[in-house]
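The chain below stands alone and is given in C-alpha cells; this is the form predicted alone.
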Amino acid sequence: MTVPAFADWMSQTNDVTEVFLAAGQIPDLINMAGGLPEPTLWPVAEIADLAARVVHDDPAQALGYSPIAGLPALRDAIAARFSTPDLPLGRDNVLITTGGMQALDLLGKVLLEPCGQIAAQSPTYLGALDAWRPRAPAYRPMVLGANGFDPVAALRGAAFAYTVPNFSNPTGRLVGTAERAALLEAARQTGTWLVEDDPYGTLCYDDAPLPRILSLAGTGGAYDGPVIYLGTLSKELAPGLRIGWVIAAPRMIAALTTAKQGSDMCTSGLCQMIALRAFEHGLVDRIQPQVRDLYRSRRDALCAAMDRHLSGVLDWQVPRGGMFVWATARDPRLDTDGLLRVALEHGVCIAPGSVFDPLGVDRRSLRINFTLNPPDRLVEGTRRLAGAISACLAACGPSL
C-alpha cells in the first residue's frame, strides 16, 4: 500500500523540542532547558476574578467571535501603553495575536517567498526558526556587536531582519542603544522591515531599560516606519492566556490581519477581555517588581553555582535580564548535542546551541534557564550538568 506523504519541510525539523517534552516524564529531572516562567508568580485569584466578571458582564464579547485584528478596546490600550510624545500610536498600528508565536508565523506568511532571505540576529530564537521553516528561508546571520559588523550590508536584500534586542533568547544579550539606532538607520536606508521581538523587555534586573527600537523610530507624527514590534503577556502575566500583539505601520497591520483571517480567524475573546481588564486595573504592572526580584535572585544563584562547578569547562557572561545564561565549552571536543542526552541520564535537561544557530553548526554552546527552578534545584542541576560534561569529555579520550 502506498503511504501518503507529508510536506518536504517536515523532514527538516529538529527533534530537540520533542526531547524536551519527553524529558518531563523522567522522575526527578531538573529542567533547565525551556524558557518557562515560575507558576507561583501568576496572579491566579485575580485572573479568576477577572474571568468570572467579564463572562458575566459581557458574554457576547467574552464568548463570541472577535474582530480579526482584536477587540478595539484592547488595541487602544496597547497603543496607549506604547505611545510616547515622538511615537503617537493608534488602533490601526496594533494587531492582537494568539501569543507571540502567531505573530512570527504571520510575518513569514506576509513577507517570505519560498527560499527568501532573512537577516537574523544570531544565535536566534528556536521558535522563530520553527515558524519560518515551511518556507525554507536562507539565513544571513547577524552577530550584533562583532568587529566589522555592517548593518546596512546585513539588511540589504533581505525580506526582513529579525532581532531580540532585550536579553535575547538564547544568549541573554542586551543590544546597546547605539547598535539599535544603527539597525534602525540600516532599515531606513535599505527599505527592509526590522522585526523587534520583545518578550523579555520587562525582565530587567540591573539597570534602567534601554529605549525600544520602535521608540527610536518615532518622528512625532502617525507611525508608519519600518520597525515591526512584537510583544506578549506570556512573560508579564501568564503564558496560557496566549495574548500577544504587533505594533507596526498600518499597511503592515492590514496585511497581517489578512493572514490572520486564514490562521485562526480571531484570538480568544475571553482572553482578550481578561488582558484588557488586567491592564485597566494595573495588574500587569503591579506584579512586575515581584517577578523581577524572584528572577534576579535565581539568576544570581545559577551563576554562583556555575562559578563553583563549571568555571573550568564553560565560559559565560552574567545576563542583565531575561531568562537565560548562554555558555560555550572551552574544550572543542564537547558536542552539546551529545551532551543533551548524557545530561538527561544525569537528571538534568539543557538546550544545545545548534538549535538556535540558523546554520545549525554551533555544537559548543548551550542555553541554561534560571527562572523555573528555585535556588537549591539550580545548584543541584548545575552539579549534575558538571557531571554530564565530565562524562562526555572522558568518552572523548585524552585531549590533544
The other form holds:
2 protein chains.
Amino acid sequence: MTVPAFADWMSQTNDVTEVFLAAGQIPDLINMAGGLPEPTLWPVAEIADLAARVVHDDPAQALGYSPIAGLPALRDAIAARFSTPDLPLGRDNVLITTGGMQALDLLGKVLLEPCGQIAAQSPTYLGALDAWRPRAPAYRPMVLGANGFDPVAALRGAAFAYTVPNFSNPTGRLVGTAERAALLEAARQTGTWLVEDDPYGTLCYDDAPLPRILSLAGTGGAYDGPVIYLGTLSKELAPGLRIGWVIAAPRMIAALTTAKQGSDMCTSGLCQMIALRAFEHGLVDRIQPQVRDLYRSRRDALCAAMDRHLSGVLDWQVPRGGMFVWATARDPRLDTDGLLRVALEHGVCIAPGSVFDPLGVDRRSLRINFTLNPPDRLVEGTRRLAGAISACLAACGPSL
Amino acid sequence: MTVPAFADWMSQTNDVTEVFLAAGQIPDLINMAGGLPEPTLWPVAEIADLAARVVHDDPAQALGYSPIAGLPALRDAIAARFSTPDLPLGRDNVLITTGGMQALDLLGKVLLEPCGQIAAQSPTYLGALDAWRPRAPAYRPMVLGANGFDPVAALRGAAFAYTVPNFSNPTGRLVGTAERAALLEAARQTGTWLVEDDPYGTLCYDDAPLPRILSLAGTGGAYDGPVIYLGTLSKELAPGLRIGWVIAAPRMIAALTTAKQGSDMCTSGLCQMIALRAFEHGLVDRIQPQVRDLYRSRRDALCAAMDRHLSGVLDWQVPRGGMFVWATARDPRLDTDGLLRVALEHGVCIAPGSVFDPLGVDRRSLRINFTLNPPDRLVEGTRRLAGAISACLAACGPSL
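With the form predicted alone already on screen, would you show the form predicted together with another copy of the chain?
Okay, now the whole complex, with that chain kicking things off.
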C-alpha cells in the first residue's frame, strides 16, 4: 500500500529521545539524564492497603467512569489544600488530570490556535515542548532574571506564559518573590494567562517555600484570576498513579474539562480514590521530610563530586531544591549534543541542553539528575562525565 | 483583566452536554442516554485483591513511570490475545492507552492536519467527534450498507477512515463480513489508514462474533497493514481502570507513542498491572458470559416495551449486540433535540441523534441505552418516552 503521511509536526523532533531509549540497553550505565524518583521512598504497604480498600469500600467511584473534571471529593480536597485566607478556592477552581503532563496538553488545546505564541521561561521543560508541538506554536523565550527583562512586553499578545518558579526544570532556578509578583502584574495588565507549573514545590532543601504565584493572585474573594496553577502527585507520592491537578478560574476549568472529555474522558477513579485517601490520611505530608532529606543528601553528594571533578570545565549553581543541576561548559568548543554520545560510551547519561531550548539551538548546557542514584553512583557518574568531557575536548584539538 | 480568547474549536459545541449534566439533578430520572455499564457486573473482590497484590509484589511497575507505549508484559499479553494463525502480532504492534478515548485523540494528533478529512461511518460515536474537534477536521459521512456506497471513493484522499463494525455506537449496527472486506480492500487500494474501533466486540447476544477487520488484514507475516484496531477494558472489565489499546503497524505504534509522550507521558502502571493480571488469571474471560446474559435480557426487555409503547411512532431494529437501540421518528415533525427537553420533564433521558451526526443536522433519530437499568426501569422509561413523544407531537398541532 501507499504509505500515508503523518501530520507535519511529527517531523519536528530530534533524535535525543532515541538515544535515551537506546541507553537503557547499556550495562552498568549510570542514568543521570531523567527526572526519576527514588523508588524506596514510595510508601508501598500503605498504597497497597489503600488500593484494596477503595475498590472494596467504594467500587462505584473506583471502578466506574468518574465525572470528567474529577471526583468531587478529590477536587474539594485539592481546593482546601491550596486555599489561603486571601485565596478561598472551591471545587469549580479544580480539575483533576492524568498526571501533570495532561494539563499541559489540555492547555495547548484550549489556548493555542495553530502557530499561536507562548511566552516560555527559557530554558523550558522538555515535556511542555512535547505537549504543545502538535499545535505548532511559536516561542518567545523568557530569560527570567536577565538584565532588562520586561514581563509586560514578554506577555503582551501571547496565548499564555509558562513558568516553573520552584526549582525549574531544567535549571533548578528558584524564581524570587519580586519576579513572581512582576509576572502576575504583567498577566493582569496584558490579559494573558500565566501558567505556574509546580511539580517540585515540596522539594525544597535549604529554605522555607516562597509564596506561589497563585497565592499572590488571591484577592480574598472567589478565585477568578489569570494564574493557572499545575500540581502533581508524581513527586509527592508516586508517578504510577498519574494524578495531577489544575487550579484556575472557573471558566478556564470549564474549558479544560471540555478538552479533557475528548482526550481521555476521565482520570482513573481507582487512582483518584487512592490520592484522596492519601491526602485524608496524611500520607502525602508524612513522607515529605524523608523525601527532602534523601534528595538533599544526594544533591550534596553530586555537587561535592562536581566540585572535585568538573570545576575547571563546567559552571553551575547549587540548586536549593528540585531534582537537577544545570551546568554550562566553559569551553565554547564543547557541544553537549555530541557529549551525550561520548558520555554513553563512558557509561553515564545526561540530558543535553538542546532539548530544553524552545528554539533548539543550545549546545553549551547540560542537565544532571541527582534523585535517582545513591551517592556512590553519583560520584562515579560524575567521574565518568569528567572523562567524557575530556575526551570530547581532546577530540576538538588544541584550544584556540 | 481582559478576558483572553480560547481556541476557535471551543465554540464548535452544542449545549446537549449541558442538558445531560443538568439531568443528573432531576429526582427519579431514568437515564437511558449514556453508555454506562451495570456496576454489579464488576468483579469487585477480585480487583481489590489484584490491586493490593500488584502494588505489594511489584511496586516498581505499579507505582513508577511506565514506558510510554505501555508495560512490555501487558503489550505482549494483548498481542497474544489478538493473534491468529494469519496474524502473528508482536509487542511492536501494541500501544497501551488511557482508555479507548485516548487512542482517538492520539490518532487525531498524528494524522490530522488542520482541516484534514475523515471518512467516518455515519452516524458516528460522539466521543470520536469530541476527540478530533481540536484539529478541526472535515467529515465525509460513510453510510455503510447504503445503496451505491463506494468504499474506494469514500477513502481516497482521507487522512483516515473510522468505523465501529461491531454494534456501532450509536446505531447498534453489525457491519457484515463482506462490507468489512470491502473496507479493508479500499484501505489497501487507496493507502488510507482504516480505524476499527471495537469497544463492543464481546457484547454479542445472538450470534458468534464476525472476524475483526484486523484479522482479515493478516497475511501470515509480521503485521504491517492499514487497519488500526482499538480495544478497551471499559466494557470487558471496568471503566475506572482507564485501560485501552491500539493494535497497528509498528510505524503507526511508534507515531502514536510520540503523541502519547506529550499527552499523558504514560498510562497508570497500577492500572496496567491490574489489567495484566486480570488477563493472566482469566478474570476478563470469566465474566463475559454473565455480562452477555444480563445485557441480552435487558435488550429484550427494552425492545418488548418499545414494541408495546412506541411501535406506532418510531422505527428501529433489534440490535444483535452492544448497548443501544437506535430509533427514527416516523413523523417528520418530531425534532429529537426538542424531544430531549420534553423527555426530561417526563423523567427520562435519551440521546438525540444530532450529537452523533458529523454534520450536526440529524433531528429525526435518538439513541436508547439498555445496559444501565433493570427491566422494570426500562419499561417505565419507555412508557415515559412514549408520553414525551405524544406531548411533542401534540404541541406541533394536527399532522399534515
